[in-house]
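A single chain, nothing else alongside it, follows as C-alpha cells in the form predicted alone.
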Amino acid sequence: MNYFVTGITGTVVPVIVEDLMKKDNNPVFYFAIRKDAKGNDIEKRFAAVVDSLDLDHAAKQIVLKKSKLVEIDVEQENLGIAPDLYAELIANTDKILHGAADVRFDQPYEKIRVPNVVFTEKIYALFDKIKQQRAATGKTAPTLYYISTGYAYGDHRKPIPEEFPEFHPAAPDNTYAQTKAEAKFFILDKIKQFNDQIVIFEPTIIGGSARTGRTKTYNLHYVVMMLGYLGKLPFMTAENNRLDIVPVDWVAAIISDIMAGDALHQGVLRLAAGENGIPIKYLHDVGYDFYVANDPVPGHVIPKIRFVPRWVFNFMVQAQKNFYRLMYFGTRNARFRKLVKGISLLEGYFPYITRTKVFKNQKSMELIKKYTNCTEAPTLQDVFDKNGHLVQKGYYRKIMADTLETGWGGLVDFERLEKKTAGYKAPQAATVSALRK
C-alpha cells in the first residue's frame, strides 16, 4: 500500500508508522516534510525521526528504503511540491494520512489557521485529484484519514455528543480548537457533497505510551506536573474535574488497524477515555507522592498544591499577569515580559483543566471493537474492582518515571535545580545562625 503522510515529526504519526510497518506487508511512504525553524533540512529531520522509532535496526533500514521525502510549503500552490513529484503522488497514492497540525494554544488565529485549515484544504485538493485519477483508471477509491481532536467541540457544559455527519461545536476554547473545528467543517462538507471516503479521528488529550510511559512531546498535563514539581503552581482548581487522557500507543493502534484493515472508509471515531477520565485531585495526590519518593534532587522540597474555587484561581492568575505586565512597563525588564507570555501560554491549558469536559464515546467504541483489535483505552489511574479492591491497571507511574528520567524532555535541568537547592537556606535556619553570632 502506498501512503502519503503528513505530521511525521509530530507525536502520534511516528507511532502509527511503527505500527503500519508491522501490519502492512509492503508499505511505501511519501512523507510530507519541511525545514524546521533552526534550518535543519528535511533529510536531517527525517533521519532523526527514523532513529527515534521504536523499531529494530533492520526495520528502520526498511523504512528508509521504502520512504520518499516530499518537501512542502503550505502557503504555495500544490503545497510547493515539484510538478513531477506532485503528478507521481496523484498516480501512486492509495491512502493519505493527514496528521500534521500546529497544536499550540496561544497562537493568533491568522497564524495558526495556515497549518490547521489551509493545509487541510490543500491536502483535500490532492486527495480529490487522486480520487479522480483512480476513478478514470478503474482503480479503487482512495481514503483520506484525518486526525482532528475531540476538543474541536469547544466549551460544552454537558457530555460532548458523537455527531456524524452533523457537527455542532460550542464557543472554542482557544484558536487551536477554533481552527480544528473549521477544518472539520470543511472535511464534513466534502463528505456530504461527494460521499468521499474520509475517516476522521478525534483523540482527546494524548499522553505517553501505556506500554512504556514515554512520549515525544511534553505538553498540557506534563506542563502542569512539571510546574507542580518545581513548586511554581501553588494553587489549582476544579479538583473533581476529569482529564480525558488516552495513551499514544492506543491511539496509534486504532488508526493503524483502520488503515491496514481497509474496511472502514467513512465516519468519525472519537478516541477518548469517556467516563474513565482521570480526576485532577488523583493526578495531584499520586503525582505528589511519587515525586517526593523518587526525587533525584537531594533536599528539593515539593510543596503540595492547594485547591481553590475557580473564581479565586482565575482572579489570582489575572492579578499575577497584570502585576508582571505593570513591572515590565515600569522597568522594561525582558524577564517580566517572558513571565507574562508564560502565563498566557498556561492560560491556553485552563479550558482543558478547569472546565468539565466529558466525551461520549459509546458509538465509537462499537466501531473500534468491530474494525480493530483494540478495546477501551487503558486508564491512566488505578481503578477499584466491583468488590472495592484497588487494582493497579493505571500507567501513570510509568509517565512520571519518564519525566524524571528525561527531565520532562530536557525542560528541567536537575543539576541546576540541585545547585539552587543546595544554595538555599531556609528562613528559620538562617535566623538561628544569625542569633548564634
Ligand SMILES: NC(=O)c1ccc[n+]([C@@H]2O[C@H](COP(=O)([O-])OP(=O)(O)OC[C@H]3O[C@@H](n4cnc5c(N)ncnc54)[C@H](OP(=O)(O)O)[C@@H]3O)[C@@H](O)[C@H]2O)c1
Contents of the next structure:
Amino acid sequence: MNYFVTGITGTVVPVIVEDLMKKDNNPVFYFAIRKDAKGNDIEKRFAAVVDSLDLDHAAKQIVLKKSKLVEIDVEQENLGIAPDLYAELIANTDKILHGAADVRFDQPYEKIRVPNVVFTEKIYALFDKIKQQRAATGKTAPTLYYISTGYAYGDHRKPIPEEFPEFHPAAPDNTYAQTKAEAKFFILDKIKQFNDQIVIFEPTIIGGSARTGRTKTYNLHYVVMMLGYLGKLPFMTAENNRLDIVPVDWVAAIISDIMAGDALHQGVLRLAAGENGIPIKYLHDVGYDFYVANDPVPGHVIPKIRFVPRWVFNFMVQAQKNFYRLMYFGTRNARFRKLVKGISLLEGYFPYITRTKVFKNQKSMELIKKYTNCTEAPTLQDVFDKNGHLVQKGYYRKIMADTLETGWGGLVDFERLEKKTAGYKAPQAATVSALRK
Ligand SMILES: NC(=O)c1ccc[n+]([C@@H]2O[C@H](COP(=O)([O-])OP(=O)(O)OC[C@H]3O[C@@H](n4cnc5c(N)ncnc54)[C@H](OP(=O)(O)O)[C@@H]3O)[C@@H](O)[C@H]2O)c1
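What about the form predicted together with this ligand, after the form predicted alone?
Expanding to the full complex; the earlier chain stays at the top.
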C-alpha cells in the first residue's frame, strides 16, 4: 500500500508508522515534512525520526529505503509541493494519513488556523484529485484518515456524544479546539456531500506508551505532574474530575489496524478511556507517594497539593498572574514576564482539568472490536472490583518512572535541583551553627 503521511516528526504518527511496518507487508511512504525552526533540513529531520523508531536496525533500513520525502509549505499552492512530485502523489497514493496539527493551546486564532484548518483543506484538495484520478483509471477509491480530537467538542457539560455525520460542539476551550472543530466540520461536510471514504479518529488526551511508559512530548498532565513535583503547584481543584488519557501505543494500534486492515472506510472512531478516565485525586495521591519514594534528589521535599473549590483556584491563578504582571511593569525584570507567560500557558490546560469532560465511547468500542485487534484502552490507574480485588494493573507507574528517567524529557535538571536544594539548606545550617556559638 502507498501512503502519504503528514505529522511524521510529531508524537503520534511515528508510532503509527512503526505499526504499519509490521501490519502491511509492502508499505511505501511519502512523508510530508518541512525544515525546522533551527534550519535542519528535511533529510536530517527524517533521519532523526527513523533513528528514534522502536524498530530493529533492519526494519529502520527498510523504512529509509521505502520512503520518499515531500517538502511542504502549507501556505503555498498545492502545499508548495513541486509539480512533478504532486503529480506523482496523485498517481501513486492509495491512502492519506493526515496527522499533522499545531497542538499548542496558546496560539492566536488566525495563526493556528493555518496548520489546523487550511492544511486540512489542502490535504482534502489532494485527496480529491487522487480520488478523481483513481476513478478515471478504474482503481479502488482512496481513503483519507484524519486525526481530530475528542476535545473539538469544547466545553460540553453533558457526556460528549458520539455523533456521525452530525457534530454539535459547545464553545471551544481554546483556539486549538476551535480550529480542530472547524477542520472537522469541513471534513464532515465533504463526507455528506460526496460520500467520501474518510475515517476520522478522535483521541482524547494521548499520553505515554502503556507498554514502555515512554513519550516524545511532555505536555498537559505531564506539566501538571512536573509542577507538583517541583512544588510549584500548591493548589489544585476538581479532585473528582476524570481526565480521559489514552496511551499512544493503543491509539497507534487502532489507527494502524484500521489503515492496514482496509475494511472500514468511513466514520468516526472516538479513541477514549470513557468511564475509565483517571480521577485527578488518584493522579495526585499515587503520584505523590511515587515521587516521594523515588525522588532522585536527596533532601528535596515535595509539598502536598491542597485541593480547593474551582472559584478559589481560578481566583488565585488570576491574582498570581496580575501580581507578576505588576512586578514586571514595576521592575522590568524578564523573569516576571516569563512567569506570566507560564501561567497563561497553564491556563490553556485548565479547561481540560477544571471542566468536567466525559466522553462516550460505546459505539466506537464496538467498531474498534469489530475492525481491529484492540479492546478497551489500558487504564492508567489500578482498578478494583466491587469486592475490593485488584483486577487490572494500571501503567501510571511506568509513566512516572519515565519522567524521572528523562527529567520530564529534559525539562527538569535534577543536578541543578540538587544544588538548589543543598544551597537552600546550607545557609540554614550555617545560621544554626552561628547561633550555637
Ligand atoms: N497529543 C495529544 O494528546 C492529541 C490528542 C488528541 C488528538 N491529537 C491529534 O493527533 C495529531 C498528532 O498530534 P501530536 O501530539 O503527534 O502532535 P505533535 O507532536 O505536536 O506533532 C505535530 C506534527 O504536525 C506537524 N505540523 C504542525 N504544523 C505543521 C505545518 N504548518 N506544516 C507541516 N507540518 C506541521 C509537525 O511538524 P514540525 O515538527 O515540522 O512542527 C509535527 O510533525 C494531531 O492532529 C492532534 O490534533 C493529539
